[in-house]
Amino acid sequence: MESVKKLWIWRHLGIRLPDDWEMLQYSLKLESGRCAFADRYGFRFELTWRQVDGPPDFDRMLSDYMGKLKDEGMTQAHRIEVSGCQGFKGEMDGQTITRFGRYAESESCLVELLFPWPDGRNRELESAILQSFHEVPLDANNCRRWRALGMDARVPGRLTLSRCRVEPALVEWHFSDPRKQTVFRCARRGLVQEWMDHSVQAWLERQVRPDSRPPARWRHERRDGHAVDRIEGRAAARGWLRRKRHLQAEAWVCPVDGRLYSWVAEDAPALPGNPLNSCGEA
């Protein structure tokens, strides 16, 4: 069986892909969006989603879709089924393309999985990826798991991803619930030796700027081979209400990849023991 070891989880949808496929495009919206993946040779896979009122009529949907693509130049289009997934195969601009539909029941979401095959269709890889697709429900702590771009986070389920920042040596996610002013953010920073000239604790204190009354509580601990600095206290007041919020945060440098990982939560509900993992833990 083709190797599809790397797990990606985005918008409560999980998929396993080859290790050298990376996410190049992503969407923040829950209602509709897409994630696109590529390796060093080019575009390899696309996952799209759209919320619907209920299970679709796949026969009619696929027939209509094939008709539309034929009008746009697709040739040799015909229906196929792989690993229980309904789809079709065709030729577009001299390249084989396969598309499959899935219905994510708990999310009431129509999902499309698209494979371009510039070097010819790999049936074994296609089947392995389709078999790996799954929904990711809330866990026992009412948290959602997000796993992409080198981070593996468990986020309170009522929060939604409001921002994703991807730059050289920096990935940062912001989750929020504007009505309750709850915030959870996490980040992965590289090239640490080039810019970090103070301790992890000092860096974290500058990032969160806790209120000094009462003083924040610091804890340093070893966890799974990582030296973790943790702070808990009150966040400095901001906004017209000037309300001080409960603050929790952790930071550490991973000894395996040398990157600085951190998470910060303000007025968040109960969090799991490790809301952010590094080093590609499954």
Second form
Amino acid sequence: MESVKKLWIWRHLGIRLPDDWEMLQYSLKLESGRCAFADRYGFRFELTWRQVDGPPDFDRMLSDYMGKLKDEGMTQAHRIEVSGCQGFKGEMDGQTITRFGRYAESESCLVELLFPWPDGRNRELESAILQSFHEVPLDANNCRRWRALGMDARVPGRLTLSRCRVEPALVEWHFSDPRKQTVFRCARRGLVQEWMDHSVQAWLERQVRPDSRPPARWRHERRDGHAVDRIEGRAAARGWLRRKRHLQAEAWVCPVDGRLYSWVAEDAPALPGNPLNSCGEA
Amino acid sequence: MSEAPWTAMLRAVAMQNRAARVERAPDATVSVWVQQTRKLMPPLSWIVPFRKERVARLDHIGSRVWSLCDGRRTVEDVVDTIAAQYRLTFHESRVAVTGYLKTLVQRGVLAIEMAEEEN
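Would you generate the structure of this protein in the form predicted in complex with the partner chain, following the form predicted alone above?
Then the entire complex follows, led off by the chain already shown.
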């Protein structure tokens, strides 16, 4: 069986996918959106969500949806059920496609899981992925877990992902509070040997620009085989009121994947002990 | 669903411009001098000095990508090699390499031969 061990958590929805499937498209909106995953030759899986008022009538919804897709050119469409998920299978543009619906109760979210099968349907893989689908609630510290694109973050539940930047060898997430102010951001940078010409501490200092009064406190510690540089102090004064926000930040190079991980929190609500983890295959 | 937009490029083969002049620096970076095809017309050519060659100076990773474009390796081979060497995922490497190849093609440093369509 193909391994489905790589855990992805996005928008409080979790799923395990094969190691070589990467997220190439994503949405930030909580109300509705889509994530698409691809192997090296094409898209293999799509996760679509939409907030709804209550659990849908799956029978009716699937029949209506199947009828709509038949009108759009789907052939041989018929209902199927896999691992307790209702869905349907059909042919479109010469390719087998299976679609399944799930209702995420605590999120009041209707979720569609779509599999294009360019090389024929793999029932075992399909079943394993569907079984792995789950909701990710707040943890005991009232934090939400986000795990994608090589990062594994735990952020206070009241913060939402407001910005995601993805480039080769760079992923950056910004989490904002309800006033739309970014208070927590984390990043993962690759090709470190190619551009890093300072120590990690010097790099972090340039990133966060701490105020000199009071002097920031630096700490260097070893944590799970990582040499972590940590700073705590006040951010340089900004804005009309020249307010100096409380600042916390950490950075380290993970010896397993060679990437530079960092997180910065300004006036953030209570953070968990390690809000960002590297190389954490759960 | 049809073929993903990037798969045709993966099958393509990139090759160096044989007419270009290559200078290798001691730090293993490469400068490629390409002959200019456009010429300045008078009266502009009376004022602006015309250079017959234009140079593309490649950094370390760029030089590595350029050296892998030997006319035999496919773009997919180049993407895999760069991914392994610089510890990138396949798609990180694909986006970086194909974007860079496009720039080098525009500057006349490389040419890309697309594979024949499979029917």
